[in-house]
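Only one chain is given next, in structure tokens, and it is the form predicted on its own.
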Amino acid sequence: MAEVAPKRRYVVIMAGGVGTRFWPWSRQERPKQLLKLCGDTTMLADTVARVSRLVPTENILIVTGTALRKGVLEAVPELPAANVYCEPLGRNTAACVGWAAMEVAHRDPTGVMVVLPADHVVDGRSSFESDVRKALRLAEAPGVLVTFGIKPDSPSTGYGYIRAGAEWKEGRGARKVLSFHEKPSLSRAKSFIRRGNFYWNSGMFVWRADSILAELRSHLPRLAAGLEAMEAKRRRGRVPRAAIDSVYPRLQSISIDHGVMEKAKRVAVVPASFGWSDIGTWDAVGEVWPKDRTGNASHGVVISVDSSGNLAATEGKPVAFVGVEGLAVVDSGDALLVCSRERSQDVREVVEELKKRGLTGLL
């Protein structure tokens, strides 16, 4: 199969999410796709580049909040402020793809799109490039969905799961997926792990704009009618802006994987020969930060007796630790968070208190 034209190509990348797991740090105005986790430039600015070799700038459109726009069009000056497209009112993924798709399929009904989460780390770019290519091909076909399984090194609890068949008929090394799961115990896990076929879901995906437009049709009919009612106001005239806030928001809210990823016949899984990370939580940024020689993973200075395995994130203020293990500590000037990393996940139950409390400045 021929290579699907650059311009042909699109890159959705999905940046409304508001990352409580990485309070104090991520804030309402400033969530996790904003912060510089992994280097000197934010989580958004680095998927920009990573796809920056594959389409033409203008054909990269990024859908996320409305407060968040400001914060976007800052990391990415790079951008055309036309192709940030903001939601007034988070729906969840399929809502946020569909009108992705929809704004695709106005430029090219069978452009073909990669749509990608803004706040993934990804190692090896050449590898990367490589792996979407070969995705590009196989979803030039109508009606095939693709998606990239990310081999497990372990049985994590905390991933959905891909179970793969026999090699997708256009071979490429792809597989036909035969179902999807939501994250297992760890006994089930583990069983995945032992069956060998299985790989974590890495919510990476692509499609062309009319296939997965008919696939919310047939799987999300609600959805796709509010979708086609907010794009019919447009084509009658009416300010863009004045159709999606009075349509949008009372759209379906659902997963895209829930929607229609687990419905759809037509789904290959791309093998990913790239490293991968979705760094959910402070723990998981501990793995991928320098250490020290007893493990101590910072972003910052640290002082270390008799210590190992903690994380410190500041900006700005030495860290001490004595005699602990497996702490994360976290400043950002007007808060600091103190918590085992094994319990990293529940720094969202943090949130929440403050909500309770009434304490919106640290929101």
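Same protein, the form predicted together with another copy of the chain this time rather than the form predicted on its own?
What follows is just the one chain, with no partners and no other molecules.
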């Protein structure tokens, strides 16, 4: 099967997340995808850069929230402003993917779209490009949905799993997806690992615009009808803002995994040859950041007295640890977090408490 021509490829970046687990760095108008969590650029800019050799810039679409529009445009100034689509409020990934598919289809009904979250870390850009090219080839066939599977290195209960079957015809290593499994219990995750043919669901997808729209009509007909109502209002290339604002908030809120992938028949998985992390917590950041010889992760000066396994994320401020282990210490200038790394998930409880106390300046 021939490779899809670059001008017929699209990348859709889902950048609507309002993650609270990176407080105090993350705030309502500066969520995870707009943070420089891994290096000198935002995670969104990293994601755009990662696909820059695969598609022309004008074919990169970003779906985000209205409140994030300014931050997104600042993070990726090279992108045409018209390519930033703003949801009046988040309606989960099925609505986001559906709207983006409609926009791609408007430009090229059989265009192939790569769907990527804006806040994942990928290690190995060439491997990533090669895997995406492979997926693009598979997805060129009508009705085929392609996902990327990550080989698990632990029985994580934080990811959904993909059960893979026989090799995909002409797949060059891709396999047929037998089933999707939501975040499992630890014992179930362990049995997945033992059985061997399970992958983590990375939440990255490739398909033709007409393929995914057909699946949406089939499995989420009300949502598809809503999108078509918006489409019916299209004038001079754009769906009018008023149509989006009236229809979008009433779309069904469901994930693309649950709403479509679990039900679709022709799904392939490309086992990822690149390194991947969705770095969902400060603990995961500590795994990715460089460690000094004392075993503390930081991008700045760390003084360690009998301390190891800590993360210091302090925007350049020197940190001294004395007799402590397994902590994440995060300074945002106006607030400070000191968290047991194994409790990183519970940082969202801090945000809940700030809301309760009306400390809106810190949200």
